[in-house]
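The form predicted on its own is given below as one chain in structure tokens.
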Amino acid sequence: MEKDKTFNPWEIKGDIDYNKLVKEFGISPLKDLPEIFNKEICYRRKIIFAHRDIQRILETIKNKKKFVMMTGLMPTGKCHIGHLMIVKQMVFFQKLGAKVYIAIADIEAYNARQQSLEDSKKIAEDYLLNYFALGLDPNKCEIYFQSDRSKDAKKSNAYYRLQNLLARHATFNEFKAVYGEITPGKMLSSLLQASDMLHPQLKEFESNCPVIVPVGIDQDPHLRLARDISQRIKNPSFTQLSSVYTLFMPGLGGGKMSASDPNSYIAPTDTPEEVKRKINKYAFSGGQPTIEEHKKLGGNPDIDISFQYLKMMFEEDDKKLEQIYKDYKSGKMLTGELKQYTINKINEFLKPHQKKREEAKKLVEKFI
């Protein structure tokens, strides 16, 4: 990486090349999917753009066969709508016959942040509050703490002894390769993050059978870490892992959207008012300096964060955004008028929700 650029498991700096990044990682663009996956506009719209063994997992749902998606969220930093995109993947699973498997990541998040166990179990439960609020199945999922795998002593036994079962087929020229310079604690960390995508195939949950991964390309390291051990290991055995990458959904500013920076994001709990101030001042325009100049020349849809966020989660309507992307680049609307199209958009979708987070907070209860 350029000296002005950091791109591991836990920091971001600078610009996000994909396609590098796809070379880079070996993985393969996603393309040739069934029709079911035309529902869901992340996949309609290549938001969710490269996979690796994802055949194994269509194959699975085409025979109606048991499977597993295996997520993970880190309890550092506000909720926010970027992190949505991944629950919506988990919903759209469980309707296709997934069970859901999510770890909160607080021991990763003692190692790598220095975040005390107690403030990740607040953060977490304001995640599974919008978790729930999209719709997520309770009953179609577990949901469980790394510090904490289970009150059954057989699972967390398991689970905990698969951590250090696979510590024995991983190297430390093989972690310093993966992730550049690294601590003890971030090398626990990454075996444990294994432990979590792989345990789902141990007999004391699902049985061996195929797990789905969805996650950031900045991931890709855990998951590639995992999936190399996973196949030296013979007792147990596991089928090996399959994934899909994301588009980051962009910051208000650009780059990477930060949960630690309250101004380069929208919260699922923002107020109405909130959400104009923070489009209307940080959002990142593509339009042009002047209205005369703009009517012109026309606007930058492909650069304007506005646009990028109705693409990516609030605009459902396909031709409808395609009529706003030609006449923002035509010129014909403009910049002012995207803002409170996406604003409006935004506030719409959030004043459900919001009721929603309310009345999930008995669901939560019984998980925390």
Ligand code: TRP
Contents of the next structure:
Amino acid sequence: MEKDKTFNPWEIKGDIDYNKLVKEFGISPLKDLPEIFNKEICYRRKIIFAHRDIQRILETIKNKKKFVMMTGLMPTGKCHIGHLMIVKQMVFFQKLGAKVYIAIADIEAYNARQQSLEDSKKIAEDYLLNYFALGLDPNKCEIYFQSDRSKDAKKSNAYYRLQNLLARHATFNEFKAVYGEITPGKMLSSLLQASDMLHPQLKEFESNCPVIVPVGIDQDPHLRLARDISQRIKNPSFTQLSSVYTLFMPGLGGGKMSASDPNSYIAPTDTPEEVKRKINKYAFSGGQPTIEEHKKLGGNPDIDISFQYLKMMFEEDDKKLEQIYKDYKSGKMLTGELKQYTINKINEFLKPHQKKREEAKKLVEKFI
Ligand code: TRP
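Form predicted on its own already given; the form predicted in complex with this ligand follows:
So here's everything in the complex, that chain up top.
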């Protein structure tokens, strides 16, 4: 990896070259999915772009056999619209019949981000409101804190036992190769995440079965480690993990969404005025400096953040999206018009979402 770049589950610096990562990590581009996947724009538009062993999951769905969708989120910083893409995945797989397991990674936040368990709990409330507002059925999933797996001692013991048993099957050199810089706390967090991903297959949970893990590509090191260890340990035995990888939603300025800078993202709690201000003022534009030039030369939707947001989340209608693409590129649609359209679309989404968040408050209270 180049010098000015860092890329590991705990830190990303510099531009992300997805093609290079796919090659470097040895994951496969995603293609030839069954028709039902096209219902979800993330698949239809290749926002979920790569996978490991998804074939096993497709077969399981075809044969109507049991499978698990497992993923997690570290509750650090404000939950922004970028996070919602993984949540849409949770809902999608839940509807496909998967048993859904969701880890709230408070131990990881403690060890890798110096965040207290209390703070993680508070922030997690906001994340959960978004999960339920987006349609996650709380009665058909297991959501847990890494620091507090279950009230049922048999289950809880099994989860933490697995983390401990996995330790023998990894080497220090492997940790260094997979993560670069590593500390005891981070090492424990990776083993705990391995247990997150593998424990649904223990007999105390669903027993041995296929598991799909949807994540951002920065999480692949965790998957590589868990996949390797899971095939070395013989008792308990595991079906190899499958995974799918989502592109990151770019921040307003074009770089990353940064939790510490509210002007780099749209939050699900933003008011219509805030959305308007942020898109108008901060959304990087692929347009030309003047209207005359824009009309003559056209804009570049591929680098335009408003267009990216429409594509990744807010414009479900493929025909409409294509029309916007063409009109912007030809110069017929101006930057101001594209921004206004995007503002309206985001606000149309947020209005009912915020109402559903209110309704979800009781659920979250019960859970927390
Ligand atoms: N490491 C993930 C993050 O930074 C959170 C996480 C914890 C996770 N356990 C997981 C993700 C299991 C996928 C599967 O957001």
